[in-house]
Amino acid sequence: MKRNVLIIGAGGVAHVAAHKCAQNNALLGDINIASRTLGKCQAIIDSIRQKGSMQQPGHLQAHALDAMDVDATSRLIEATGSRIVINVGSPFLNMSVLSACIRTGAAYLDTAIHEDPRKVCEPPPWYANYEWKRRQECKDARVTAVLGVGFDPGVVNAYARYAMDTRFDRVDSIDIIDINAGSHGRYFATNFDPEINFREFVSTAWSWENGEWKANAMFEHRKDWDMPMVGKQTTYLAGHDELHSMSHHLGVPNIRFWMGFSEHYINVFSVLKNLGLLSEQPVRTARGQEVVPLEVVKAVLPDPASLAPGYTGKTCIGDLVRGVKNGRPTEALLYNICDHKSCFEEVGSQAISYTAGVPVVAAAMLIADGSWDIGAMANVEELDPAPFIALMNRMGLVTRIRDAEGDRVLDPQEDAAQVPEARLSAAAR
């Protein structure tokens, strides 16, 4: 059993992850939080104490850390006795933190693909550019590394795997639909790190069509969906992390990612992009100062964590899976509904951070109890999804399914009783 957690990062997702670790510290043990800004880590600890989130009395400490420094990160892992590292800092940190985990033998978790700050939208599949090159190192060191275990990527990968294991003989398409039907009341803001958010949408929108990569322009393809609780919503085809592993592992010919955007968001985004303010490349001002336009935009926009107190409405994120069962066409929507106000009342966050922070802690708990402690690198769809979904149901992210039988809470235990092979995922096979 692995115990003691080091959380790297102090943003909105780290805030949720720390609260959820505290709520489950009987299993997870000591909790340490590290980032470049010690005060942000301490603010999370203060919030945990204010909310009374600790399951039982235990160790809770803040640390200052430059996580790009592999030696410093390794020393902190060893000094804190951490056996599980939850990396919810910038995706620019992934390779450095992974290196420290391989060096120290600690399990590694993240919620997004690694990015090079100087590059945007590298050739697909993105995981092959960085993470998958370290597979053998993880295997040789017997280090468990679970990649992209937020909601999307993460939970949506598990939904796809679960649907394939339990509902279909053949899957023809998976449409991942991400809707935020909430309102934060600001003129313009992003729900997580603006720099990372904009980098997703400034270049090619890749989709997986008929077994190959297809390049699309951002906002080129629009589709309206009638989704549970949030109603009819407009989405646009976008590139996203999970496509790059699911296309490799699942053998499904069509996998697409659709994200909801308001006309206002698109208009402001387009102006910023057309002015060159979303560029990741440095420019020199008239006074001779070198700046990165995207970093300047990030500096003037609201901190995503500051949106939480006034956020209202709900998110709806899920997989619409279509294929064949017993020779007949069938479809199933596996999804979650999350309420911004409820998230703030529980842990002081908005729902976007909540949906990313809960799954990574559920994964940490499955590593701690041995269920997912595989001693190798894996994407979520390679692991048994049933205990993951069941655990999240208890932790605040309830999975529902809508199919020919109706709309209901998905219970993996009930499925396992009906379908003996239901929990036999790709990794188990």
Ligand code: NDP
Contents of the next structure:
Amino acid sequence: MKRNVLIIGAGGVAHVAAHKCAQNNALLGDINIASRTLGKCQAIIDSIRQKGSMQQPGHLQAHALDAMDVDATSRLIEATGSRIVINVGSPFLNMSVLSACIRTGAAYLDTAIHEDPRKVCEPPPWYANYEWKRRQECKDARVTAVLGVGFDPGVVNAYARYAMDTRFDRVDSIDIIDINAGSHGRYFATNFDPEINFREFVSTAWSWENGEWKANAMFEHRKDWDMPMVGKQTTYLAGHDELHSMSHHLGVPNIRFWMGFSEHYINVFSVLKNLGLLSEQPVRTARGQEVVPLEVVKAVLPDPASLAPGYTGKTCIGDLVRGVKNGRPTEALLYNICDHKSCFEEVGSQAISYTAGVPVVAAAMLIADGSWDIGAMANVEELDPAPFIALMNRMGLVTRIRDAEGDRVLDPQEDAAQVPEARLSAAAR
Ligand code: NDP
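Same protein, different form: I have the form predicted on its own, so give me the form predicted in complex with the named molecule.
Now the complete complex, all chains and molecules, led by this one.
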């Protein structure tokens, strides 16, 4: 049984992850939080204490760390006795943190694909450029590494796998739909790290169509959806991490990611992009100073964590899965609704950070109790989705299903009692 957690990063997602670890410290043990800025880790600890989030008295400590430094990260893992590392720092850190985990034997979790700061939109599948190259190393070292276990990527991968296991003989398409129908009241802000947010959309929007990668321009394809709770919403086809593993593992010919954008976001984004302010390549100012435009834009925009206090409205993120069951066309929407205000009341965060921070801690708990401690590298769709969905239902992220039977909470245990395939799938586990 693995215990003691090291959280890397002290941003919005780390804030939620730390609160959720604290709420489950009977299973997870010691909690250590490490980031470049010690004060940010300490602020998270203060918030945990102020909210009374600790399930039981236990160890909670802040550390200053440059997680690009593999030696320093390995030393901290050893010194804190951490057996599980939750990497929710910037995606530029993934490879160095993974190296430290392989060196020390600690389990590794992250919520986004590794990125090289000087490269945008590398060839698909993106996991093959970095993470998957280290699969054998993880296997040899018996290191559990669960990749991309936020909401998207993460929960949406589990939804796809669960739907395929229990509801379909053949799946023809998976449309992942991500709607934030909330309002933060600022002129312009991104809901997570602006640098990472813009990097997602400045280049080719890859989609998986008829079993092949298709290159689309951003904002080229628009689609309106009628979603539960948030109603009719406009989305655009975008590239996203989960397509790069789901296309590889699931054998589904069409997998697309649709993200909701307001006209205002598109206008501001287009102006910034057309001016060259979203470039990841350095430029030199008249005074001879070298700056990366994208980093400057990040520096002047609101810190996503600061949006939480006034945020209202809900997110709705899910998978619309279409295929065939018993010779008949079938579809199911597996989804979650998350309320910004409720997240703030519980842990002091907005829903985007919450929906990413809860799943990564649920995954850590499944590693701690052994269910997901596989001693190898895996994307979420390769793992048993039922205990993950069941655990998140108890942790504040409730899964619902809308299909021909209606719209209801999806409890994998109850589902197994009613749906023969869910029972068979559960028995096979
Ligand atoms: P933030 O930008 O708020 O936080 C990133 C943190 O990483 C900061 O605290 C920063 O340090 C820390 N960091 C950066 N470089 C280093 C370094 N060299 N050493 C140590 N710490 C470092 O990001 P978010 O919390 O919004 O997002 C965190 C991760 O979650 C990102 O990878 C993001 O892409 C992902 N994400 C995933 C989602 C999903 O659903 N899958 C949804 C939302 C986000 P400091 O502040 O101390 O200077």
